[in-house]
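As structure tokens, one chain now follows by itself in the form predicted alone.
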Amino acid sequence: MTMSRLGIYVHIPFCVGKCPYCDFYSVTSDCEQRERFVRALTDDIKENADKRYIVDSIYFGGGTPTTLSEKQLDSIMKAVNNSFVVSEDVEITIEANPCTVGEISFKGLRSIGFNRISFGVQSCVDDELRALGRLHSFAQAESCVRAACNAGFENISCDLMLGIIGQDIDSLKYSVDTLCSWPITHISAYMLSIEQGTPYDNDAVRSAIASEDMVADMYLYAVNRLNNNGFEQYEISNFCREDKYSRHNMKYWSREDYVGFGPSAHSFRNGKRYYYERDIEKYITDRKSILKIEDAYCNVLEEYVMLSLRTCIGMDISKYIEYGGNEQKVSALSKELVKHGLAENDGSHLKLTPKGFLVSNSIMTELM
């Protein structure tokens, strides 16, 4: 009998300092709290042991996972290996900020089992990094990427942000070309958005960042430049060389099963979604009280439209109709989108173009 595949997400909610634009759950901490958290996390993993699935992707995100020690990361990985059937070709990713890997060796991360690393570079221009409140310099970022490569990481991803205060097409070109010259296989290019409740959520920042039209121009420029440098787009914000797409993130967009551990971590299994609330102390002392069911009766059509149209594979039109979509609506809208260069239709799939990705929310709303 073929065993189903499963992804595992581990949320490490610690950061040295909070970036002013970031809405992901993270806190500053001391050694004692980190140790208590790791004990609670490994207990959670063990209590949810399930060997009916084969785990083919493990992703340590945050926060900043590299704020933990090698010993702590190793204990978490051992809990996963002892609780689940892990495939031999598993992809194991760890997110890292260039300013937090000083006391962790890349060879140490490799020995623990990590074979993919994702660096929060964001920009190759120091003034832009300062505007983002980043704690690393461009030189630190480059040094970390090259050190990771020398330690044996063959699958390295870097984040790039578009629309930073002070950024223009020329500085974006410099960042894109610089990243493309590094020994990396993946780039995530995100458009800066102002999240409610973050320090960036104020009129002064809104007036200083690039306009929507400028960000759109930057996005289309980045897509073209990355493609010309061998980075193929496979999702709205993600590009890879050598077919090194993020296996874990593809699970999210393909509605495959995954389990999340840690405060704010989400899970999707057997068509149901659940998550832990954002409360590290409750997670440590009484995690069952913050485990919440989400979308117990989710709208499969809406989910399929929203997730599939994020990817360059696109939306399978027959599935759209199977899930309750309107055949006449998708046919008429498809013709309009193709006419205006916003999508392609190969007869079986509707795929958004880069121009279409920029207005994807309105397109998805039409189809739902």
Contents of the next structure:
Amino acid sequence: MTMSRLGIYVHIPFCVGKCPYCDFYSVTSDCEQRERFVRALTDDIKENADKRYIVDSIYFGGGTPTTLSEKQLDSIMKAVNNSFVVSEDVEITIEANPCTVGEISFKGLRSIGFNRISFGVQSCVDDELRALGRLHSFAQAESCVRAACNAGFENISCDLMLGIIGQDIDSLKYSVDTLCSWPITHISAYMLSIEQGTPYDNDAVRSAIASEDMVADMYLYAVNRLNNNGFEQYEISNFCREDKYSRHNMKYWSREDYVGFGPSAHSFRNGKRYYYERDIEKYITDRKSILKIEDAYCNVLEEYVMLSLRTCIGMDISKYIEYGGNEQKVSALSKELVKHGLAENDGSHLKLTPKGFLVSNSIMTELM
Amino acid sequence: MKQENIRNFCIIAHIDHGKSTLADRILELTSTVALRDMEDQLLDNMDIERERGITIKARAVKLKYTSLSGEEYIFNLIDTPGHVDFNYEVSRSLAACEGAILVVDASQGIEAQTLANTYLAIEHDLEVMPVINKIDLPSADPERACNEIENIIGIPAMDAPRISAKTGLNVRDVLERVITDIPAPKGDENAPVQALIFDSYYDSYKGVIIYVRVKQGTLRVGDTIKLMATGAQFLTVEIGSMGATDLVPTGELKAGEVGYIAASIKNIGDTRVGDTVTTVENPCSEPLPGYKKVNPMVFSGVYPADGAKYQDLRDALDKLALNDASLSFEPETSVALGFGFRCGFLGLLHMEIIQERLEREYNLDLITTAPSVIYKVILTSGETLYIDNPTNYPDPTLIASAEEPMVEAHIFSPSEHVGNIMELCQQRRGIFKDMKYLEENRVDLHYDLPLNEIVYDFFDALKSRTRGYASFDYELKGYAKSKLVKLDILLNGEMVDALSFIVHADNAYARARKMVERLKDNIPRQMFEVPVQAAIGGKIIARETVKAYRKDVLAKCYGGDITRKKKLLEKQKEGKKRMRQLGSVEVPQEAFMSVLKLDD
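Can you swap the form predicted alone for the form predicted together with the partner chain?
Shown next: the complete complex, the earlier chain at its head.
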């Protein structure tokens, strides 16, 4: 009998400083708190030990996981290995900030077991990095990537931001081409969005950032340029070489099971969605109290629409109908979308084009 | 109370000249309302009335006043709506009185509406008693106001009480003058009952409450009454007078008195304002003069923004109609908007008020179509049609001639704005009749205007061109031949029936251009480019394009937080419900409203 596959997500909620646009949960911390956190986290993992699953992806996200020491990261990894059956070809990713890796060695990360690393590079132009409030410079980012490569990381991802204050098509071209010339396998190209409650959430920033039309142009440009450089798009914001898509993210989009540890981490298991609230101290002292079920009965149709249409495989129309979708609605919409160049329909799948990805929310809500 | 000690009167005033404030002071002085119950503008008890400073429904209150000479009097104060839309109701309220207090703002002088209502009062043989209000204002010019009253209306005003309703200054003089200047009612208490209905409303416990003025005879609880115009008969279960805050049963109403009747009446349509109440046992021979059935002048399609709320809208209209016999509605269907109602209103204000009450009191989101008047179309076959819905306008090849309703309008304004007003009236196809100087700096402009030109936004346009100083009044004059065309709007190549309207051929092109521009500005960018076109009989005469939006995407996946994304999308989907899906185009309510306001 084949075992069910499972992804594991570990949220390390610490950062040296908070980027003004970032909405992920992170705090600045001291050694003592980090130590207590790691203890709670490993306890959490052990308590949830389950050897019925085979883990094929482990993802350390944040925050900035590299704010922890090698020893701490290792103890977390050991807890995972002791609690779950881990597949031989497991993909183990760690997110890293190009300015915090200085304290730990890439060799160290490799020896703990990490075989994929994701850098928040964002841009190859220092002015743009400053506009984003990033603490690293382009040179630092480049040397980090090179060092990781030299340490044996064969699967490296870099984030690229679109729509930064001051960014234009030319500077975007420079960033794309530079990233593509590096020994990396994966690029996530996100459009800057202003999240509620972040320091960026103000009118001054709103008026300074690129217009929607401009960002849309940048996106289409980036998709095209990345493609020409051998990075194939497989999701709205994700591109890879040699089929090195992010195994972990693919789980989100294909509704496979994953379990998250740490405050603000989300889980999806047996059709249920649950998560830990964003509270590090509670997580350490009484994590049961912040474990919340958010969706006990997922609407499969809605989730299938919004997740499958993010990918370049697209939405299987027969599945959509099987899940209760309206056949006439999808066929009428599909015709309009194809007519306007927003989607392709090969008879079995409805697949959005880059232009369609740009308005994917509207398309999804039509079908949900 | 002896008839000699009863006074029935109303107050005539322009908006904001202080009618309701004066009424409040009178209520205070007669101790009708305990001070703790005193709320500003007690008689205007609908929220909309208070906010807009207008009276929509007539209302009445019985006051006890002890004069300076020590004698006791009963005052029946009948509050009347001031707006032209409710002209008929005003005239019935006036018919219930022997006198009217004319309140004129000492800083503003006489306005068009005041004049119209004052003439109406004089027509009904009412004693008009001028009062100069707001003399406490620095800009007050009581002499000028008195002169205006004497010169324009032609009644003596030099000894009119000069008051400040706000501070209460000299208000007692007004009450004393009511006794001396306004005649007491007459009428034989023993004659057959003849009572005028001047208002009615629906009470969920007692049924319809009719407000009456008894002209002759005596009405008693237990009498079976007959409403002469509708022929309906009812057994009276309660009769009494109107206190300021509640009804006070008295058991009977005698000639000269004002009061209410409750007779378990279920349908307000039976109790038409202006009808005569008599008794079955001893009926009067003739009804009181002046009754007419009021007919709506302005029509508009009213649709629920959410199609599922159709039944709610019907229930709300049913309930409003319980209190408003002049509101008419019947179901209609629009290709674009689905199921809704064709509603008939007395005028624009009436329409706005009904819409506002539906939205506010019944919590409905509405889409209303452009107001239409009733066009008279004579077909080549000789048949005459009356069209109140542009959708039903016949094909041009079938039309021999068409006529549209005209109004006779008076605009009062400081003379410096005459140029602007004339320009506006010209644009609205007005026919200049004459211009009179009311005094050195104020004129009365007299125009004939097509009703369909004033139902959109004429009053707003007038206000903005005269910095708010002009006042405006009109009455229906009859039909006139006109070159009319039906203008259709197409979105993404598909006609939207709810946006069609009738326009004069000479204005069609300009109107079409403005319509498509407004729509373009008010329809949000869509997934696709949307052409917005205006056409007459299939020929496109104007076009704009709503651009496609480019970006509507959640780039990130927030670390497996699928629910958050889902909620965002669900919220977006919810937002779409406020839009109307017309073919493949989403049109927000505001777009339907925007085409109504065409003035720049």
